[in-house]
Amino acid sequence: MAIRPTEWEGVFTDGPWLLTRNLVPGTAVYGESLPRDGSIEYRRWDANRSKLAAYLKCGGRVWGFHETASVLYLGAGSGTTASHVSDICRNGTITAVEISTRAFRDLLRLAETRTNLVPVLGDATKPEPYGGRTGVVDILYQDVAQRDQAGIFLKNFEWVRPEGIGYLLVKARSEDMAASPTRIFEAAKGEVLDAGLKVLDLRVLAPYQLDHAALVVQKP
């Protein structure tokens, strides 16, 4: 099946697979195949390994992410759904937070060849230290596994720009254990919402991800 391009700016689809343009050929990032249509190649996107595919696969959309866009990526991880944010915005800025150490060091990999992307060795519960640094962007991407997601994800919203868009992925066991995760999720917005954003979309990301939800807002 043919490669052909999707609504959403910047992925693509091959039969049942997402994919994005490779911004570095002849290279994968975590295993990933790597299809070509003529000159261009591009990378299969994984919704089983990234939160952000799997709410596209969930009837998402892309919403403020293009060529240029500037992202905050806070939880960035190894960097594999960053690696394809990286694909995306490939003129664009992409500051990837990762408090691990470990996977701090494959994001240093990542960034040798990736020259849109700077990792930073940070902690989002405290995002003075790099927010200055970074200044104003257009998205705010958080994928972080602890408690008072809504709350950090508030505190790092300062440093989007004015109609600037956010997406919460809310890890409803990491909040708690016990509690229904569609109470997580609507908690979630209701916390938004009393900040004065605008809910663009609540997804939860099933089957990709269990016990998650993509909660995309707006800045007034």
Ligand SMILES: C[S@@+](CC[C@H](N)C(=O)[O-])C[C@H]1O[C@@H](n2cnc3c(N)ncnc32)[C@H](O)[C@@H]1O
Contents of the next structure:
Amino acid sequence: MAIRPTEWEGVFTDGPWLLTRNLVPGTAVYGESLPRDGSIEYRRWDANRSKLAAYLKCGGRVWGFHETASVLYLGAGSGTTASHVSDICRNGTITAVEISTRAFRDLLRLAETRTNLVPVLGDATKPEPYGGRTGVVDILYQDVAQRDQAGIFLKNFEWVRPEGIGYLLVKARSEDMAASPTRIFEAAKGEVLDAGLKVLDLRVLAPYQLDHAALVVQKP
Ligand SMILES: C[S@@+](CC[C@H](N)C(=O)[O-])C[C@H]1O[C@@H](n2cnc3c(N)ncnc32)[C@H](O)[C@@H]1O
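Go ahead and give the structure of the form predicted together with the ligand, now that the form predicted alone is out.
All chains and molecules follow, beginning with the one already shown.
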């Protein structure tokens, strides 16, 4: 199937799949396939493995991501989504913070070839050590799957420039196993509104990611 651009900068499609243009041709990150169109190689972006892809598949849009964007990414794991962000923001910088030493090792390996990726072994609940070094960013993307996700997000939002964008990926079960996910998503929205942020979108990520939502905000 022919590969064509989507409405979102840096994101392509062949029909059923979202794709990003591979910054490191010949290399897959998590076993994804690498379709080609002439001399250009792409990477399939799996919405069951990446909440940002799920957000787009569910009707969201790429707010803020562009070729030279700077991104502070909290909870980068082994770099599945961060690698696609690195494809999209190919001439930008992605500071990828991760608390697990095991996942951090994968990030270090990824950064050997993806030079726009800066791995940081750190704790998103204590942003001062990396926040000072990272400076002001265009986008904060958070996917930490632990308690107090909105509180952690607001602590880190200090490093987002005016009119910059934040993506808070909320995992309901990390907040409260018993409460309704809808109530948890609305509570997170209430917290960011109370902090004076503008809510651009709140979107549930089913069927790709169960009990998850993406909350997208903008700094005034
Ligand atoms: C759902 S996984 C991330 C998946 C990744 N964002 C992706 O899409 O490829 C959540 C990650 O957050 C990390 N994490 C949890 N608490 C954290 C914290 N306080 N600071 C930094 N990372 C944290 C976990 O170690 C885990 O790797």
